[in-house]
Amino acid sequence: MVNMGSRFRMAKKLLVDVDCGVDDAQAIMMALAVPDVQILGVTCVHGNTTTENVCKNVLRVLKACCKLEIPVFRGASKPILGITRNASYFHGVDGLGDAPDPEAPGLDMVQKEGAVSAMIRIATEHPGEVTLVATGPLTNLALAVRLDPTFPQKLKGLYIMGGNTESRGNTTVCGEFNFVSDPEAAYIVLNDYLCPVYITSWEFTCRHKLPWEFCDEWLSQDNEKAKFMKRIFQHSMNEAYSPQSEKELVDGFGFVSCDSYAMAAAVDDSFVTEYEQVAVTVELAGTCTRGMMVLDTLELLNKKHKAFLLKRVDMDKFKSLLINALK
């Protein structure tokens, strides 16, 4: 006899695109974590540091889950257009809190597939089956969409941590830092991507913080994953409390893993209890806009293509993701 209900614990597949910062790091030990999903590959994209330091990050964080096996690939070094940011103010020079690392696994282990390359084939292969999570600068995303204009509806879904849905600025006046690193690749992935796509905006991402006693809590675990990520995470923990900081952060103080937002929503269907449905693009032309993301709550831009931006969320099943990530 043939058990139905098998067909619904199918592994989610997923494809990973990073900027791997701390942030990124969690989001990658979260899914990780997850019994039904499985990693197809992790593409790695300039943005929180250097494309080379991104690669040797995504790298750490699998050798501390012992799943080097899944394949990391090398893609964009620089954003289509403009210059190139780092965060290294708030996620330490290397990305992953500055924090010595003197036996993390050598470059040699990067495949020599370039990442736009591979996100193409891996679709092409899984057409329909795969979920893309974007955690960092869209430009991989732009470059695969412009090689391959069929990229998008060979994909299952899209889930993008980035933009602002009320211009409040992290990074310039009215800009959040994955969209403001390349304006024109955020603009090409909302317009040209018609797959289904949910955004976990800056502003939301803030708005569902988690007190810093939790997070206490999270990396008290002991054993060798929270040992990993309490060295990784320090030096962001002690710039949460600086004056820029303070600045940046919508509603007060408090511990937002960004990226997990994001991937939270990717491999659990049941975690995001209410979104808000609307057109959306990306301003380029701006003196103090360039790079904020565009609502188009009025319909005046005609586009039929709607995004899903996350408004509520299950933050008990947040917090067990989270947990979980680090068993």
Second form
Protein chains: 4
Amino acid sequence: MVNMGSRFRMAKKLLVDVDCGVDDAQAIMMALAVPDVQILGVTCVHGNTTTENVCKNVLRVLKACCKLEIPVFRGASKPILGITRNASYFHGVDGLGDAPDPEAPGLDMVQKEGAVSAMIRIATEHPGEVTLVATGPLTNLALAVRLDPTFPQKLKGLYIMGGNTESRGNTTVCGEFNFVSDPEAAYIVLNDYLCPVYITSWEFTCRHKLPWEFCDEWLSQDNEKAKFMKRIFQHSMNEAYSPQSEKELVDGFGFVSCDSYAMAAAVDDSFVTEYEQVAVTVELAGTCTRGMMVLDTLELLNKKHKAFLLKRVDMDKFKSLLINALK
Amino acid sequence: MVNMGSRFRMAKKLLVDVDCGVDDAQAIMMALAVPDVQILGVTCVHGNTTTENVCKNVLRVLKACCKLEIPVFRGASKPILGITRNASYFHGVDGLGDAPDPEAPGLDMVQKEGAVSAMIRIATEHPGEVTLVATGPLTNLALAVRLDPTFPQKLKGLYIMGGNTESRGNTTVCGEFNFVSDPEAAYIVLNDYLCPVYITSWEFTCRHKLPWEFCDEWLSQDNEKAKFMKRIFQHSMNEAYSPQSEKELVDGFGFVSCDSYAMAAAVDDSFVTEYEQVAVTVELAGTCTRGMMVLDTLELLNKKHKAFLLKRVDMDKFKSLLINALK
Amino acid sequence: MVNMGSRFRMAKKLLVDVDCGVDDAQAIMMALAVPDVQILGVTCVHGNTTTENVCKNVLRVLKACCKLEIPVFRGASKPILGITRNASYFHGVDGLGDAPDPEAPGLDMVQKEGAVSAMIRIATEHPGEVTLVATGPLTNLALAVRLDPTFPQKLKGLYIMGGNTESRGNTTVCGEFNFVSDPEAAYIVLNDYLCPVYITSWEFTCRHKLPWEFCDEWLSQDNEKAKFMKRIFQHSMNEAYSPQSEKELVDGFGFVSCDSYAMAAAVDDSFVTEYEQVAVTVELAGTCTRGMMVLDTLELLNKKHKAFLLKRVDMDKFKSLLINALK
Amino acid sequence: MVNMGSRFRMAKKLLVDVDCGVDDAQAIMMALAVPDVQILGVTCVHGNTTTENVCKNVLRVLKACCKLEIPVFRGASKPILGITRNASYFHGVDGLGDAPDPEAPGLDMVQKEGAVSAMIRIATEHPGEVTLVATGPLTNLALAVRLDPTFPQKLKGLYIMGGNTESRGNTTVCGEFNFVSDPEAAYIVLNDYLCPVYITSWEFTCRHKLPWEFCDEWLSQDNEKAKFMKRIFQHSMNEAYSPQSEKELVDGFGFVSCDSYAMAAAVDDSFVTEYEQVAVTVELAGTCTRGMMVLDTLELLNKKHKAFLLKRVDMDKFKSLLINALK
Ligand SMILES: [Ca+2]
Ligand SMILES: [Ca+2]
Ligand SMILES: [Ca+2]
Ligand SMILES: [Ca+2]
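Output the structure of the form predicted in complex with another copy of the chain; the preceding block shows the form predicted alone.
Time for the whole complex; same chain goes first.
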């Protein structure tokens, strides 16, 4: 890694693909706060809420951070097969805690160019330099590689929040939300993105919870960003100790900002201290397991490409990144 | 139908999406020979051969008909999931009977714009006027509707050669070639194209064979188009009575130009004399039936949109259209 | 065939496995009326109604024909996987038209020995002589071959009413009632019964309807059997022209005694005039096609054993057999 | 539990269903060495080797322990669907390390009565008293509940070695050997055995390995049983550090006598110190996950019956039980 410790290190160029719920917002704000990170665009996808709402939410987040100059692109409104799940509305119906802002920016600020077209164009303009961080269903990424098979090889790397490693479901019996929201897209991405792929699984995030005490302190900072976060996060926090949360969470209660782990790995090379390298795919045909991530530990699938699964991380760095996000 | 019997009828505007094997070539040549039909573009897709070869083949066909001014667009090189079947090479490895032409046009004549982008643009430029004829795997069409959900409603209609109605397989146990080559694409198109959709099934084409005697006579016309067709068709004709053909064909031997039936229906409103209207979808999960078209005769799927399945046609008109194609 | 035309031909030994609805009753009564046919036992299985009701119904049929000496055995009450479908109650909740008989024989007349055990025992006692006629879900047959892998080879032949040949569903989108009621059992039987297997498909029966006029005349015979049939058949006849029947039936309305075709083929060697020989199996994994019979016309499954599918029959013989059944 | 600490406790009555590889042998020998345990019969099933070999192996084990009076029954030779996997021959082709014994008992010592019939009969003779321990594919158990739906409720409890809890495959990508060898049987048993069911998963056994040093010491006991075990175990021990073993094992190398954990739980009520109670089923339809055990932690399947998954055990007791087995 040539850029570590250098005074003149190049800015990290990021493309961020989100279904902007609250943890996507936290991840975006984390990235915006890192000095040497440049977000070239935010692409929106269905997931926590409609693509329209996702666009609105991203604009609100950018406005809260005074970064409305970053272009926002509208992406797919449906998964690949078009079979939309009933949304869980964990983050509220509007995806941001149902705490609307009358002064929120309008959808006219969304770019005319579509998300998939923009992703391909931006990666082509910066070959080998763009890190793609995907924290929603992978529909846009799947469409991009079908339209331009060379898209993945133009990327520096891909960071995904999604999938599970131990068949632990948080949405269907064995399925994690982002992957089961578009199993075919997840399958396409895990099989056709031959660039370095870094995966933050549901079980990983659960095993790296923060205490709610940290969260309380984090949100109590006296500034606009913290107030914004506190407002949009209230809805989810109210559900934090519900029976449903208890069933979903692995290893007990706590504050799990899922998407932020993928972002932290993307923006700070020293955050992850251990990866597991293993070929992965997605089950498409199962009754209970459709959308489940599959680890080919027995090497039966004859896949040469292996993904990097986050295994150990520096939680102090994670806390710092979060704290800086709201400064 | 305002255009029937009128001396001043408007030209039919066609977009043709092909995996240009020999019957795609026959279908294209049929359309080119109809006076009031205007082909706005030919989009290419994987299928009978690679997308590269399909582009080359289309250019050869257009050249043989002195219509190289029609733009040709390169489309998807893989099915939606990226799982490529071993091609059957029924039409030869190059898709056109392995009878290469040293003076064939080069790939530089293919448009820079991609097929999916062109399809959306052209339909948007002529709202409600474009008839799309698809005679290969439906990958381009599936991508188009995901990138622009309003694309189908901009079309006048969609004519498909593909699928089967009685579980009669010609490629897999219960699968027809175009559909099993990209089951997800076929599923997406049958479920998301809510415009009028006309389907020519494998069984239908088999039940409307022409005698080989007709074909012999057809090819014996003394002109460049007939000679071109004779050269590219020889490879398939040699297989016409093979044991494999016997297993594939429904109702005995004969000349079946599959893609031409869909084209005939698109270019001549009086060709089809009876349709069956029924909701259709595609089986994705079956072991033997993956890619099979499914007719919901019991109306269990609660689909409002019904497709028009070709049932009876005027075979004399079909012969005329074919004969004119080589004039 | 040694028994044709001979004055001293050996009695045909039959085992009949039923889910006794009205057409099962018609089939049983058909067999009972044929002079040289001996029914060694009737085994009962879930299907049109509960196994309890099936046992009661069989006893009522035997009583109506004064043949209560034929042993009746209780079989499986659930399909192999245990997933019971909501019954359609086409033949009424009790399976015999909801026309109860206060003097019906009690369940104490059912044998202590279970159906599967009895099937294996009887076939073992008459090796090579027993013809098994199965007109319900194939659960008992599937269990029999797992308990005694040599059971099929002890049979003279197996006649099945079930499955479809053209993906035409009468119960699920692509599924015929008997097969979708236990897809795994159908799969096991079609793959493990290597004896001669004769299949009467749903489409075949629909294409060999009788006019309702024949039925009216048939039921108007003035005797106990005809009166019995008239009573139990009334419920189904009332549904004969319903919208649901219209969707289910292939090729229009009429009187279709499905199970009777399989029985006619079993008891009269000259009834079937043409079979199609083809390897068959059952789709287990499909969303719309689970339980659908699959014909391997392309010979891709490498199965040596081929089933005989009824294709053409002598309808005059069929009428005679039916008429004799109620004499 | 009335039997704890009592001098006059009743003997535990065991039925053992095995596909007798080496760890099945270890489990049987463990049970035979426990004073208050009475094995009423050993039923044999396909799995590690053919059912014939399994019968032979069980007889050899019983002979080595001078317990040939225990009846041995031959069970299913194929899984429910009849699709036999290529055996892995982890325990050698004959299942017992390919170390044949010329003086092994002959198959004439196997009972005439079949395994399924015997299981039902024995449970019926001792209602509520019989503990069933199943350490192979669950085919016999699945057949038993279909033949006699009341069989499970006649049992005191069922102890299974099989399935996985974290999608960790040891045979297929996500499948454990016993379950993937007959996924339908595992499905039937997990869904239809409503008695107390105790499950020892693959991951559990891997996380409770013993050091190979213990094994060496264990086998070095100077007596006939230890010599017998040493001979039949050599083949597997040679594979203990192979690359294949490394991929299969969770959490590193070591001695894992899978089947013995299920037996220890069955024979010693104080062995298990913590269970996880959760509804379980088996995925049947997946491409990578067919045969995988599914934990319904989100309680989406609406199953009332929950299984007991072994979570913590007393490893000192386990060692004692093993040591006594070879004394
Ligand atoms: Ca997200
Ligand atoms: Ca074509
Ligand atoms: Ca029946
Ligand atoms: Ca075992």
